[in-house]
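What follows is one chain in structure tokens, specifically the form predicted alone.
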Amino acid sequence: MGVLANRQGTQQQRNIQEPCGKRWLAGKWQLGGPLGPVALRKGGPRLVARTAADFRGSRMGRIMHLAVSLDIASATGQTSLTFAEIDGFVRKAEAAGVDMVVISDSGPNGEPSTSPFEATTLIAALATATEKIGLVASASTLAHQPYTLARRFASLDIISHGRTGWNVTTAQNPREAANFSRPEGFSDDDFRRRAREFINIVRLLWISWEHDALLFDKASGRFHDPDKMHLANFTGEFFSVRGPLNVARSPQDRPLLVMSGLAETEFDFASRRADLVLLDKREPSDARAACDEIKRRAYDAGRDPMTIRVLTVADARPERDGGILEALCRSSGCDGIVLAVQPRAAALEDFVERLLPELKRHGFAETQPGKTLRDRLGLGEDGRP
């Protein structure tokens, strides 16, 4: 029986039992034992076939999730998108069945943006104008403190009725630190360690309250059940946070944690913490290898690989049609695709009028049951610590 040692040195059983000599390779479990994986159940063991299809669905029959990435940052001299243009685009994407839109507001290589919008306040406005589409905003670990960022996204998740996610990148913006009292910035190693600590604190704060912890009982004078309130009591190398968060539990348990811009050295952390990983623009074979590696590491960490989604990122260029993008998605072995759309009115119109109908004909943007972003992605509630 496989076991996993946690940081306190205790051990917990894995949900999926691993055989002697098993490894995840080339999109499936390669087994060294004669019987394959064994899962325990009442009445004795049973054999479980663990293949790539178990974790991602069959190559030809699985759901292909569709997301749109929109960086609203405008370079000097470029006309910024108006709110009406962004709002109209997101509404049309929602009507077509797109799972989520990822909004960012930072220019490439730290270049300043002339856009009047900030990503998290923009998705707050979009949340009131939409009903189903997931709304993910990029927010830096340098520009915020863990408590304030956790509070902001918890509040956004309540406003959107469980459709919010936080996209965190572990790449350092060379210009950003100077705006937050760190003109010298951080070394790459310090930045990564600080970002990991930041993410861990945010995740702890998001589960400060159990779902039924807040009572608001005027008769008894009880605001909450103290046994269902959990302090973070986190003291680390860079931050010290007591908690609890002063916002109720998220409608979807936790807002979605999305990680992008990952180097291979960050796969371990992402495989333990992320709900969704966005792979930067890669060749399909490279995307497949990265997807398999992340899910293998999730399994090795004692996590069911079905609880993490991996999407490959591609440009929504005019020469790409639905067939090309379907082939790219399927050959990548990922759970879907994120299409990066240029922040120009003409590019938004081309995506909505030309590409979206083609994508639907090729099996993208199929409506999924449920109300929250986790529901749309088939993730369910996040029970991990």
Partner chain sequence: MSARQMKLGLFLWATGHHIAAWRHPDAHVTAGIDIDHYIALARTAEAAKFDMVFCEDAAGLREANVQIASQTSRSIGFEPISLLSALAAQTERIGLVSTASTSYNEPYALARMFASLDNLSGGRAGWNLVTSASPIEAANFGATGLRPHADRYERAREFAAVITGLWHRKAAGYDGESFSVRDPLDIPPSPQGAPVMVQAGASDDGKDLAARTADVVFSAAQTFEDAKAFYDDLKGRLAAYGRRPDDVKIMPGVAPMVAATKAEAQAKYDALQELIPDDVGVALLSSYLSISDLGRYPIDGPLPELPESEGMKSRQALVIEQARRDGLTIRELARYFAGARGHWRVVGTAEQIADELQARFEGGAADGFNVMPSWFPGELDAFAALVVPELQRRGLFRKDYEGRTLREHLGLKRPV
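Other form of same protein, the form predicted together with its partner chain, not the form predicted alone:
No partner chains or extra molecules come along with it, only the chain itself.
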């Protein structure tokens, strides 16, 4: 068993069964069972069962994760949420066992926000006011450079003691480029290739430092072990980044990589890279098909499908009740749901007072609170290259 997996002794406590042990061998992850390493081959590691249902696990008695998504951008003329309102809402969601809140700050079509806050700075402030709930922020690959964004989320992960995630999309927001000195924008294909490259760089920078790189040895004068600090030396089509990151390895190794707004063409990439996929499907049957497809592709890429979680997005509208949402979750075949709450004080209150207790009665938000967001989701540390 690899050192990484055993570092915090959490491997044994997880309720997921890995089909094969993973080990760091010859510079890359190898999959291997108790009898030793097996070569990673196309088609994935050898497993007996290979139908889509096997990737979903047993339907009944399975944990249904509950995330809340809050797009703080509110239309002009509406009263924006204050920090106290958002903070109060997130604390109540935390107390009720909600796994994470996903915060974004621009309307679905890129309409200008009227919120006083930007998502990553907002979750930094929320991080010191909460203890258990996951804090995921959306951030654009156009607004920032990969090195800067990698620093920001690694810092947020340290500030929150391992509860942070980055929500990223490879779909272009049509209004955005013009505010970031790219009036001509990108073709959708260029944008997607650029976003993938961006994500790959960020993931690489996040593991610049090995777990035990920092020595803090005052007597010998060795602050860190230079052999355990790694350059990225990345040169791609759109970016070149030398590294290393100047932020330490974060508690989750890598902050959770959340992907949303996925076109089907992005399933391959997401199935390799994402820790969590948010599916924006109207019909449960579509969500089920997409969820199965993403997990199947993860398997085909040689990845344990249990290391990726898929949640389906639903609106927290007044007519929704716990039973409807449980049925929706179960019929979607996903690992849980993301409830989109309107950024109005009354909507937040309705969610907390009315819907949340119902959701708990129907089996949501029963996750054993772990130390990190990955723990909550039953995901391991992410040392994947």
